[in-house]
Each structure stands twice: as C-alpha cells, then as structure tokens.
Amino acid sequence: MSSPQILLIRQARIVLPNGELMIGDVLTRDRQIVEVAPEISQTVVATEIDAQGLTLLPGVIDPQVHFREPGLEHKEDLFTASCACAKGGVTSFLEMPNTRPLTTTQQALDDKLERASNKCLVNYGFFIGATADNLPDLLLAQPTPGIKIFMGSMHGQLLVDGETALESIFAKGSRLIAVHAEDQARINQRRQEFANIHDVAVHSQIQDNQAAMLATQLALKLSQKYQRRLHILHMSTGEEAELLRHDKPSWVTAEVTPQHLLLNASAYEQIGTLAQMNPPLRSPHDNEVLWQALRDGVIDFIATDHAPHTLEEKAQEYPNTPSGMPGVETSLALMLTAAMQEKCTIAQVVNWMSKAVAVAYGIPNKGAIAPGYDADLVLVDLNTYRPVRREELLTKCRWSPFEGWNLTGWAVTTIVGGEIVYHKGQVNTQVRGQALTFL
C-alpha cells in the first residue's frame, strides 16, 4: 500500500464555509480535508506549506469551457487547457460539447473521460449536447453535469431552435438543462440587415439583447410549463437579469461571465475582434445591472466560457472571425481584484466562483474548506499586483482579453486532491484529476 499523501498548510488566511476569515492551518489527507483549526500539531507531514501573509479559497469550479479536444486541439487540448486551469487557481471543469466529434452520444462521452483521465491535471466533467433527434441519450448518458441546447448562434446539429424539438427535450426527463439564449431566426434576420460590415463592432448589433432576451423568455416558459431544472449560460443583457428579478422559479440558475461583467462594446476599439464572443459584449449599462443581479443573488455564479481560437484564427476579416476568447487563467485574478476594488467581497467571490457551483451541479464535497471536503485548494496573493501578460499565459491560443490589465489575487498555490499541482509558476504535470460526480 503507498504511504498516505499528507498535506498541511500553515498559517494561511482562510475563507471559512460561513464567509469569515481566519488566520489558521489546514491539514489534508489523502484527498480531503481533515482538520481546519488556528494551529494544528502534527509529527507526520509528508509536504508542508507555509501561507504566511497568503488567502486560502476552495478551488475555483469552472462551469462552462470549450476545451477543444478532441478534433480542434491547434486551439487549445485537455492538457494545456488543464494546465491553465491549475494557473489560474482552476481545480475543477464542466466542459461542452461543441468538440469533433460532437460530444451527443455514451460513447463521445466516454471518449472525453478516457482523454481527461490521462491528460487533466485537475477535476473534470463533460455536458451531453442536445440534437433534434438524440433524445434517448440526453436521458441516459452518465456521468454527466447536463444536458446542453444551443438555442442560437450555432449551427449543425446542435442547434436545436424550433419550439417543437425544445419542448420535447423539457418534457421528458429530469436532468438539469443548460441553454446558450440566443434567438437564431432573430440573428439570422439581423445578419441580412448588416451583410457586408466588416466592422466586428457590429457583432453586438447583430447578436442583440432583443436576441438573447426572446431566447430566455422562451426556455423560461418551457421550464415553468414542466418545472425542469433549468440554467441559464452566460448572461449577457440587463434585459435577462431584470426578468429573472421579478420570475425566477426555484429551479432555475443562472451564470455570468467575468468579460460581461468587465468589458463592454467599447472594447472592440481597443482589442478588435479578440472582444468578439457569444453572446457579444454589451453597454456600460448591462455591465451595472448584470453586477447587481449577481450581489443580489439573481444571477448565481460566475463562468469563463473559455473558448480559446488561434491569433490567426482571430487576424481575420469580420464576420469570418470566430467567436470566444479564453478565460481560465484570469477569471479568480479578476473578481478578486474586483473585490479589493469594493464591488463584491472575497466571501462573494468564493460562493459565485466555489460553492454555488458545487451546489446547483449537485458536486459533492465541492466548494468549502471545511473537515471532509474534498482538498481542491487555492493560495492566493492579495498583497501583489501583477498584469496580464501575453508570454506568461499557458492555455495554447497564448492571448487574453484583459492582456496588461493589473490585477492582484493571482494563485501562488493550486491543490488538487491534496496535491500541489501549481507553486510558484511551476505546474506539475504529474498530477491527475478525477471524473466529478453529479447526484
């Protein structure tokens, strides 16, 4: 039998369950947690920690990424995006299906997990995706966090827009449903209005809040008409958040994302079409009522929707450009920032990023640091300001939105199941996560 992997982190200021701070230390064993107190005696330690002067948070759990493989790993693969992850202070992925293949069937499914299994350096989950005919597989494929439609702004297969195939997906089965809200026949019109603009600014003209509102109103309907456990992806507009304020049934989440939160049209000035993402940045104004949702407790928590694409890729003429940018390596940096700023606090932080998640997905073990829970932990230096640099990234586009922001709470030390897989800007390429598990 190996000797048990034994961890103790000292003098750390620790995010307790309940939002509170404490100076203390934190002794894991194996995968969990086992002791969290002011000062812990332990003779036996196989690795010890010391966090002076460092915040300890549960691991970040991301919600919702496109990690590419298999079929379109020159963007980004399981390795590197896991690399990112652990970087970013990212202990835990739920991952869509948009892959080549589609992930639509067991046996895509079980592909996924076999790659994560040898590849992942952190904890891993894949969605099922909807087509208008895969019904018997939406019902039944495990292990996963749910089923995902593409209501807009994809196409092929997973585009599943009509009312009829909608309804019958919510009528049958319990399984959580995630919707991207974008009304396509909304799009689709509003592209013939602006053919032949080759401004990426346009994008958010295009794919408007009108179409992400129509989209919503109608998931929000067939949620309601069979009380099915919906969630609602990045949500972009003030439009949705004010909806979901005054008719938000108890089965119902929603995310936002931290580039809806921080970037708005503007950007296309400054970035050009690496701003350009679905569903496209909005005003100044959605940023302010998407935030207050967000402090209120209207929208849940936080995604990246890490979608990287290759500079190449990006470099094109608008509308060949594809959509997404990536987001696993900033996502903790930036609302930790945020909360040194005085617009959330890091207790805040930790539910929308941790906790919140673990509960809505029905993780467990996921998102405290408390006796029993699982050791997916984050050290990170509130002391420090550092700004994003394009050279330093690991996910493999090796670009960022938010490059030469300055921002503080990077990860000094990221823990997955008890073992160091980030310190310092080394990543240990030697540690492996393992499949989440949905009750």
Ligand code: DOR
Given for the second form:
Amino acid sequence: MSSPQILLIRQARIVLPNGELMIGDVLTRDRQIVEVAPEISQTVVATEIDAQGLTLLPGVIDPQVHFREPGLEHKEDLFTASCACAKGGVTSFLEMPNTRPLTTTQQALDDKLERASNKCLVNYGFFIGATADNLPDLLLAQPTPGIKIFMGSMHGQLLVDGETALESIFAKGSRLIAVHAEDQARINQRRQEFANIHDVAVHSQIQDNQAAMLATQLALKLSQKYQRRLHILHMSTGEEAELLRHDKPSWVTAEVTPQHLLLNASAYEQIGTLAQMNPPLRSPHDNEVLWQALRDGVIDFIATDHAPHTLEEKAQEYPNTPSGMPGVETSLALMLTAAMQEKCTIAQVVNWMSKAVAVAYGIPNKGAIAPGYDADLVLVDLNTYRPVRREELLTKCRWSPFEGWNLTGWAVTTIVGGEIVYHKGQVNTQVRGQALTFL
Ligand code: DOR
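Switch from the form predicted on its own, shown above, to the form predicted in complex with the ligand and output its structure.
Let's see the whole complex now, leading with the same chain.
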C-alpha cells in the first residue's frame, strides 16, 4: 500500500463556509480535507505550504467550458485546457457537447471521460447534447451534469429550436436541462437585415437582447409547465435578469460570465472580433443590471464559457469569424479584482465560483473548506497586481480579451485532490483529476 498523501497549509487567510475569514491551517490527507484550525500540530511527515499573506479558497468549479477535444484540437485540448485551469485556480469543470463527434451518445460521453482520465489535471464532467432525436441518450447517459440544449447560435444537429422539439425534451425525464437561450428564428431574420455589414459590432445587433429574451421566456414557460429543472447558461441581458427577478421558480438557476459583467459592446472598438461571442456582449446598462441580479441571488453563479478559437480564425472578416473567447485563466482574478473594488465580497466570489455551482449541479463534497470536503483548493495573492499577459497564457489559443488588464487575486498554488497541480508559475503535469459525480 502506498503511504498517504498529506499536505499542511500553514497560516492562510481561510474563507470559511460561513463566509468569514480565519487565519489558520488546513490539513489534507489523500483527497480530503481532514482538519481546519487556527493551528494544527502535525506529527506525521507532510508537505508543508507556507501560506502567510495568502488567501485560501475552495477551488473554482467552472460549469461551462468548451475544451474542443475530440475533433477541434487545433484550438484547445483537454491537456492544455486543464493546464490553463490549474493556473487559473479552476479545479473542476463541466464541458459542453459541441465537439467532433458531438457528445450526443453514451459512447461519445465515455470517449471524453476516457480521454480526460488520461490527460486532465483537474476534475471533469461532460454535458450530453440534445438533438431532435436522441431522447433515449438524454434520459440514460451517465455520468453527466445534465442535458445541454442550444436553442440558437448553433448549426447542424445540436440546434433544437422548434417549440415542439423542445417540449418533447422538457416533457420527458427529470434531469437538469441547461439552455443556451437565443432565438434562432429572430437571429436568422436579423442576419438578413444586416447582411453585407462586416463590422463585428453588428453582432450585438443581430443577436440582440430580444433574441435572448424570447428564448429565455420559452425555456421558462416549458420549465414551468413540466416543473422541469432548468439552468439558463450565460445570461447576458438586463431584461432576462429582470424577468427572473419577478418570476423565478425554485427549480430554476442561472449563470453569468465575467465578460458579460465586465465587457460590453464598446470592446469591439478595442479588440474587434476577439470580443465576438454568443450570446454577444451587451451595453453598460446590461452589465450593471446583471451585477445587481448576481448580488441579489437572482443569478446564481459564474461560468466562463471558455470557448477558444485561434487568432487566425479570429482574423477573418465578420461574419466568417467564430464566436467565443477563452476564460478559465482569468475568471478568478477578474472576480477577485472586482471584490477588491468593492463590487462584491470575497465570500460572494467563493459562493458564485464554487459553492453555488456544487449545490446547483449536486456535486458532492465540493465548494467549501471544511473537514470531509474534497481537497480542491486555491491559494491566491490579494496583495499584488499583475497584468494579463498573452505570453504567460497556457490556453492553446494564446490570447485573452482581458489582455493588459491589471488584476489581483492570481492563483499562487492550486491543489486538486490534495496534490499541488500549480505552484508559482509551474504546472505539475503528473497530477490527474477525477470524474465528477452528480447527485
Ligand atoms: O461564443 C460562443 N462560442 N458561444 C457558444 O455558446 C459556443 C462557443 C463555442 O463553442 O465556440
């Protein structure tokens, strides 16, 4: 039998489950946290981390990423993406089905799980994608956090946009349905109206607020009708947030991305097509309404929608450019910088980026620093600021919409299952995450 892996983190500023901060020690044994106390006397030999001056948070769970493997590995793969996660303090992720082949069958899901077990440095889970005719797979696939439906912004089989087709999915079974809520009919119509315009700024007008609102209304209607567990992915507009504020069933959750909180359509002027994503960036007013909804608990948590494309792909002319931007390396620092600017508290960031995600998806033993919880942790430095630098990024696409932003709260050390996977710029590529389970 191999000896237990013991880690002792000394004198960190620990964010406790109740949101309070305590200077203290955390002891982990194998994959679990075993003790949290002001001072732990340790007799057995352990790897010690001196965390004085650093803040210890539960590892980030990013519940919406596109890691491109299999089939689109020129943009990203599970190894490069999970290295980027480790650097960003992301210890678990939930990945989307628009890979090649699409993740629409148990076989494709098993293939992803197998690939991830071989090369993923952090913990992983994979959505099953809905098509118009894979209901048996949607009902039975395991393990998965839920069913992903693209109501718009997608071509081919993964687009499920008719109310009848949607209703047949909502009506059967009980597992979580996560929707990309944009109305494809409206997008198609607007695309014709704005044809021949190659300025990427038109993207936010084609896929406008109303396109998002129409789809969110429909998803909510179907969810109400069948009392079906619904999650609204990357909510982008003030209108949707206000709709939820007034009528949010207890079985509905919603998320927002850092970019929909922190960037708006003015970004097209500075970074052009790098700011193009779906749903698109909106207005400063939308930013503020989304922030307020997040603070008020109308929006439950944060996801990055990490969706890398190469710079060559992004250098084409709109509308031939692909939508999406990377995010796992910058999300935690962006949100902690917002906390330092008093837009929110550190405890809220921990809730939105870890605890609330674990609760919503029923991921056991994650999201808190307490005995019995998994030893997925991140030590961050809230004392220094450092800019986002392209040359330091580990995502295969090697760019960020936040390049040049001066941020604090960068991960110093990331721990997955009690093992140090990232420390001061170095990734330990020997570490492997585990498949997440869902209650
Ligand atoms: O901008 C986006 N890009 N939004 C999505 O929903 C899909 C993603 C991608 O896969 O590139």
